[in-house]
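Here you get one chain, nothing else, as C-alpha cells; it is the form predicted on its own.
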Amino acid sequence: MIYGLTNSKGGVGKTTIAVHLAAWLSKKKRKVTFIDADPQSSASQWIRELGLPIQLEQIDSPETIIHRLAKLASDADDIVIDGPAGLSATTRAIMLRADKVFFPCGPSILDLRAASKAVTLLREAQKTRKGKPSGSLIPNKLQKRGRLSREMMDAAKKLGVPMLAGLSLRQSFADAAGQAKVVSQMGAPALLASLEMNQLLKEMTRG
C-alpha cells in the first residue's frame, strides 16, 4: 500500500502524521519504505531517530518518483511518502501513484482553502488513473470547543471527500519530533494524544 500525505499548505500536520503512520506499521511487522519528499526534510532526521526498522529515501523529483516507486513497492509492504508544502508535480507525481492520499487540514478557513486546491487536483489525478487514489481529509490541531473548528468541520463536508477522526491541539504531538518519539512512546503525558492519533491511523489503514 502506497500512502501520500500532502497539501497545498504547510503547517498542517502532514509530516507528523506521516511519521506516526510509518512508525505505526513498522511496529506491526510490515516492511515500511519512508519517502521524504518534501525539500525541508525535516521528517529524514526524526525517522533516523527513531530507530525503526525503516527504508528512508528522500526524494524530491517528480520523474523520480513516479518511476522508482514501483520498484521500491515491489521490495516493501507498505510506503509512506510525506509530501511537499504546495501543489507542485512532485504532488502530482505523488497523486498519480499513491494508492491513498491525506490531506491534514488545520481549524483556519485559510487551510480549508488550500484543502480544496488540492482536493482539485486528487479529482484530476482520479480522472486520469480512472478511480485512484481515494482521498482523505484529517482535521488537525482542532479545538473541541472552539468556534473556527467546528465552522472548519462544517465547510470541510461541502468538499466531496470523507473526513476521517481529527487531531486535537495538543503539546504532545508538537513535542514529539523534538523527543525523537512517537506519542506512544512519551508516556502518560500523552496518552490522550496517542489515543487520538491511534484511531486515526485506524481509519488510515482501513480498507
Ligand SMILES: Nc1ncnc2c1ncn2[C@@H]1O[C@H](COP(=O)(O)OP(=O)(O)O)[C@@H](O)[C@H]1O
Contents of the next structure:
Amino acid sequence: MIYGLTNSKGGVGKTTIAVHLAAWLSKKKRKVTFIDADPQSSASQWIRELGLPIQLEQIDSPETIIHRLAKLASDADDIVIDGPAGLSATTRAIMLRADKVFFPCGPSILDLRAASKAVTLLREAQKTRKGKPSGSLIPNKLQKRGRLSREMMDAAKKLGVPMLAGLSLRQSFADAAGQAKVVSQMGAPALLASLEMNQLLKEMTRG
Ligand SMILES: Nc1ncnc2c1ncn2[C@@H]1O[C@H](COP(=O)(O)OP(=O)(O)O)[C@@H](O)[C@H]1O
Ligand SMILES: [Mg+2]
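Alright, leaving the form predicted on its own aside, put up the form predicted in complex with the named molecule.
Time for the whole complex; same chain goes first.
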C-alpha cells in the first residue's frame, strides 16, 4: 500500500502523521519504505533516529517519484510518502502514484479552504486513474477531539472527502520529534496521545 501525506499548507501535521504511520507499520513487522519528498527533509532525521528497520529515501523530484515508485513498491509491503507543503509538481506526482492520500488540516475553516485546493488536485488524479487514489481529511490540532464546528463539517461534506476522527492539540505530539520517538514510546505522559494516534492509524490503514 502506498500512503501519501500532502496538503497545500505547511505546519498541519503531514510529517508527524507520516512518521507515526511508518513506525506503526514497521512495528507490525511490515517492510516499510519511507519517502521524504519534502525538500526541508524534516522527517528524515526523525526516521533515522527511531532506529526501526525502515528504509529511507529522499526524493523530492516529481519525475523520480513517478519513475522509481513502482520499483520501490515492489520491494516493500508499504510505502509512506511525506509530501511538501504546496500544490507543486511533487504533490501531483504523489497523487499519481499513491493508493491513499491524506490531507492533515488545521481545525479552522481557513485551513479547510486551503485543503480544498489539494482536493482539486485529487480529483484530477482520480480522473486519470479510474478513481484512485482515495483521499481523506485529517483534522489536526483540535482543541477538543471530535469537536469540529458545524461550518467545518458542512464544508467538508461539500468537498465530498471523508473526514477521519483526527488528533487533538497535545504537547506530546509536538515533543515527539525532539525526543526521537513516536508517542507510543514516550510513556505515561503521552498515553492519551498514543491512544488517539493508534485510533487514527487504524482508520488510515483500514480497507
Ligand atoms: N496534534 C498536534 N498537537 C501539537 N502539536 C502538533 C500536532 N501535530 C503537529 N504538531 C506540531 O506542529 C508542527 C508542524 O507539524 P508537522 O508535522 O511538521 O507539519 P507539516 O509536515 O505539515 O509541516 C510541528 O512542530 C509538530 O510537532
Ligand atoms: Mg513536513
